[in-house]
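So this first bit is one chain, no partners, the form predicted alone, shown in structure tokens.
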Amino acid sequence: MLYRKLGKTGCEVSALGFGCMRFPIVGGASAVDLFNPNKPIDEKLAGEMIDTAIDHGINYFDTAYPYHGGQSEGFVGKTLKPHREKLFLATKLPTWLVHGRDDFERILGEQLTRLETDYLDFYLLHGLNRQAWASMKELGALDFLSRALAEGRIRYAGFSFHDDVKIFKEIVDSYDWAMCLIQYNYFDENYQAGKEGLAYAASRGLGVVVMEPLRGGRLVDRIPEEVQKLWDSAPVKRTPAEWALRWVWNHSEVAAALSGMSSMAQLIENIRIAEGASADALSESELQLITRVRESYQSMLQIGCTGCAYCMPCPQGVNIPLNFSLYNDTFMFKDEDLNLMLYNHMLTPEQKASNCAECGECEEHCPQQIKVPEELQKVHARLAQQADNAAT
């Protein structure tokens, strides 16, 4: 395993971090199930994966309050406890649950108990955007972080981010942050904080950890034929996951890339790739190839959903990530018959896009700032049109 310094902290973290949002679930899972408290983690398999990760040198583990319906922190805490002193543990304050100053202390105390530890290596304000940042400032989040740091309950303070680069820079300059967590992959090079934000944070001494390096698996699953032809044209043969991860690690500003791994096979592949995770290792021709792949994807993608399921649960029961996935698949993977069958025969009436009441609650939680009700109308119009065409 290769290690990189996490900004001004000087901490040597593994290039591959273990994202604890997508553990294997008993009976299998969809993206929505990752936030469902009634879908238990497959603790035997997930425990074996964590042990294997540690044995291969992964030392950075990232979880959060809502992952797996609140189960992730407790499982991670008891599983990492025997190894606690040699690992870096990160979790996040659920900013949307803070309504008063007392909530900061209550939630941190609950998380320390769940994680069976007296301190957190990294404590992040979760999912900052313009609105959440304004709320956190008003409620005194920065004073709270300073107290927790002084008392030793957290070693380093940071934030995860989903908004535009302008507000990102404002947040970076507003506090003595140790690190930040941003979405970054070859598809989203100029999205949210993007390349500009990555360079800006690094220039200010912040350690940068990357989430969604595979864009929620979208860059490795069911590769469109035109994209696969581009990969196959490369003189050096690599899997789509290897191309995507190596692109992220090619940036010297990136300390670690988080991967939410759901199987032992994914873990082993990512460990193999991470062993060659050197910065500035891709050639100019390889970077140009990745640019052509990005352009090919961009010509097909209709809705920028990563399947994170932060928009769930929908009060009306609409399965928002699944609807968006079916819609995008129709364009990206040219599998209209399958999507027609799934939408019209597998989804319940409540789960379909047509059941959206346009309440807008989902939009408040969407990290990608998708206009969800508007896009759901497009989903139904497209798939209903397919159904009409099929009927005739």
Ligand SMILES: NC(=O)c1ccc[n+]([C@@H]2O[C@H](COP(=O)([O-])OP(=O)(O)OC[C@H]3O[C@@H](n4cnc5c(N)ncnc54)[C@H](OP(=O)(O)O)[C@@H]3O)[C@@H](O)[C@H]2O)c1
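Positions refer to the first chain, counted from 1. What you are looking at is a predicted structure, and each value in this text was computed from that prediction instead of being measured. Rigid core: the largest C-alpha set superposing within 1.5 Å between the two forms. First, how it differs from the form predicted together with the ligand.
Relative to the larger rigid part, the smaller one has turned by 66° between the two forms, according to C-alpha superposition.
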The other form holds:
Amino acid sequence: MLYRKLGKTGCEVSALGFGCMRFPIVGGASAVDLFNPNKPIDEKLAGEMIDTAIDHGINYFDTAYPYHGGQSEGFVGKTLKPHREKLFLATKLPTWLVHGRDDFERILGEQLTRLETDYLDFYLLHGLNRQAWASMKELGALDFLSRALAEGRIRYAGFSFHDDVKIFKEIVDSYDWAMCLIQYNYFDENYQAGKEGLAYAASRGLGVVVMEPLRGGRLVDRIPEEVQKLWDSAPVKRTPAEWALRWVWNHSEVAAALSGMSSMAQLIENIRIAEGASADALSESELQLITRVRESYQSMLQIGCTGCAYCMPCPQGVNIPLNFSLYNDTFMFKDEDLNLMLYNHMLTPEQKASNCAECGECEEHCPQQIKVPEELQKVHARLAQQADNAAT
Ligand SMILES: NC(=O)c1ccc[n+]([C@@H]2O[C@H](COP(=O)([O-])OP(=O)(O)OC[C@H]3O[C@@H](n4cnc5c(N)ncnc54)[C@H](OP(=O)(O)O)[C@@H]3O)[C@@H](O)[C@H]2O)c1
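What about the form predicted together with the ligand, after the form predicted alone?
Expanding to the full complex; the earlier chain stays at the top.
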């Protein structure tokens, strides 16, 4: 296993980290089961995967309060207990469950109990975006983190992030963070924090851990014919997973890439790739090939949204770029289950396309001249319609 320094913490973390959000589930799983408490983790197989990961030098494990409907932390805690001292354990504060100052303490206490440990190596504010960040500041999250650090209940404080790069930089500059967790893969090079945010955080000494290096599996599943042809044209034969992971590890600013592996075969493959993936190892022609793959995917876009977010904030609270991204994904990645789950369960009613009041304010700001209200109707018709179908 290759190890990399996690920013100013100096911790040597394995290039491949274990994302504990997608363990195998008894009876098999689909994306909609990731937060379902009634779908038990296949503890035998998942336990064997964790042992294999540790045997191969993986030392970074990332879980969170809601994963597997709350089962992940408990399972990870008991499984890692015999190895605790030699591993880095990260979990996240469910920011959306904090409504008052006491909630911070109560939830951290619950997480330490679930994880069967006295301390967390990394404690992240989960899923920060503009709204969550405002609410966390108001509720005193930063004081709470400083207290937990001083008391030794957490060793390092960080945050995970899903919003645009402007708010990302504001958060980076607002506290003495040790690290952050960002979505980063070759398709999302300029999405959310993106490469600009990666460079910014690294330049300020934050360790950067990457989530969704395979875009949650969408860069490896049901590959469109035109994309597969491009991969097949490469002189070196690699699986789409290997291309995608190597692209992430090619960045020297990335400390670890987390993958949420759901089978032993995936774990073994990703360990093999990690063992040979140094920074700056891809050639110019390999990087060009990956760019052509990205462009091929992008040519399947239905709505030409680039995610610039000039349309935001919407007076109604609709998350316009996210709605468009989910809609486009159904055409590019053909992963209906995941997009349904995200639209129907992750977006608040306010953020959904159906909340559009057709005021048209957004249209005035869109550099792509997208007819936003019209397109939002299509988004809702497709994703909500399919949810209705799925329910019957
Ligand atoms: N804080 C946050 O907001 C947040 C959000 C997302 C994720 N995370 C964390 O980041 C971790 C990583 O994100 P992710 O799980 O989305 O990572 P990912 O690596 O992008 O996606 C994981 C999925 O990719 C597929 N996969 C993995 N290795 C493969 C291989 N070698 N060949 C073929 N398919 C492969 C599997 O899909 P199938 O199961 O369909 O086969 C797997 O479930 C998560 O587990 C979680 O710990 C945090």
